[in-house]
Amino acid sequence: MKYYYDLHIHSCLSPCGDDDSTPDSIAGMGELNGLDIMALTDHNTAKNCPAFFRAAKRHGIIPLGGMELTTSEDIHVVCLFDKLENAMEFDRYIGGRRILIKNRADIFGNQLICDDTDNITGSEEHLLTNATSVSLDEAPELVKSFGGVCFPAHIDRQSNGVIAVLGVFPESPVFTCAEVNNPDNAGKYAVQCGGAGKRLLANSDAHYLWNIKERGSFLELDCERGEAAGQLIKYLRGEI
């Protein structure tokens, strides 16, 4: 079965993201866009995860909660997960794993949480963009401990990719897929991280509504729609 995702998208809790970017309207923009799965990964916190698993299951869209993750090295890593209660676990450690500035909402940009119906219920103090201690090297196992699957975000970008960061893609640790930002660009580095049995994801590492991928990129999971968070973590897992 076909299905039709965008697993990197920012919410208006990500400085770098829009207001208007609530965890209800990039539901309701997948919905619109036809889209089945998205995930809300906003920079080093999960915190409008809750929210966005309410909205989305009002909009019949699969959700996965999860972070893009600022290594040490100042590379962006995808986190995922298929159940919420990993993903607030994850951030809950991660919060412990920060390095904690406070954030200069005027330049930086505002940083909310909000419910499932796009009222604020808050803000984070401390800016979320910043590196944390967490390495490249520890970073796979310890999602995975979590329950949850990692990945080298837009590795086809100077900015924050692990090939500009480090200039070749790692042999160690191991990541079974990566992603790219422009599905264009997915033949040329397949090879440069490892060709065959890599697999490479097109996500829109949206930070506006605008942004978010429409019905183009699927993943094929032999399953019905109940069963497809799970089967995407153990297929980007390489398990399946």
Contents of the next structure:
Amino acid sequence: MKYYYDLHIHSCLSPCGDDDSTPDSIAGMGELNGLDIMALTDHNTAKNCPAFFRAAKRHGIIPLGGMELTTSEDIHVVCLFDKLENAMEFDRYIGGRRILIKNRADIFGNQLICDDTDNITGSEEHLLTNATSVSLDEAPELVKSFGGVCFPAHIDRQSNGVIAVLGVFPESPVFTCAEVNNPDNAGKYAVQCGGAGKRLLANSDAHYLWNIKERGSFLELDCERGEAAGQLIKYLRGEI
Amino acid sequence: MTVENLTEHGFEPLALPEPDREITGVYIGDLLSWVMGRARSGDAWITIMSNINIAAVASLADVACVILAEGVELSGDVTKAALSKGINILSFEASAFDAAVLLSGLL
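Got the form predicted on its own; any chance of the form predicted together with its partner chain too?
Every chain and every other molecule in the complex is listed next, the one we just looked at coming first.
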């Protein structure tokens, strides 16, 4: 069965994310666009994922939770979990490995925590986008130990892309998949990051509702909708 | 001056497989895709990046040595890779600026 996806989306909790990108609006936009699976991945936090999971179910979207982790080398890595509780446990762990600098909302933007009906319930005091103390080397095993999977984000971009930071796609640690921002770059980057064995995803990295993907990129998963999130994690790990 | 001479000026050797390499210039940068295209052969390359890819980039750019500023620590894997590729790596406690100022006086 084909599952149309967008696995890298920011909400109003990311300082660079639009304040209108609430968890409910993101799920609603995905429904309008005809998506099946969506992941909410704010910078170094999963605190809007509980609201996103509730909203997604209302909108008929299969939700994944997680975050876009900034490694100690300033490389962006998307971390995904099919179970909300695993995403939140990872969130608590990463909370202890962030470098705490007070957010300046006038410079970086608001960091808003919401419920699933667009009410603002809180805000994050410290800047979310800066590097954590988690190195790229330790990321894959670490995320796996919490029940998830991770992959380098937007490897076709200069800012915070793994190839821009490290010069070439690293041989170690082993990533079973990677993300391109522009789907047209998939062929070129499949070669650069280790050939055909690598599964390349084309996600939006949406910071505004209108950036969220249309019904375009899909994955073939041999399962019913109820099992798709778990199967997707296995697929991204290269286990199926 | 040679890479080995640096150890007399507060630079701590982490891997010195080719201590006699002559230093002819300095490059500072942490984004390896930039360093690959811009560092020159014989440069002392100052960075805070400690990922294993620094050994590959240093080899490609043929720099005289890598200087890790701010006392950044290196994993054993990187030291091993540096020794096997003939890459000199030294550590420096103070900032990249301080390292560059010191080198400017020595070269």
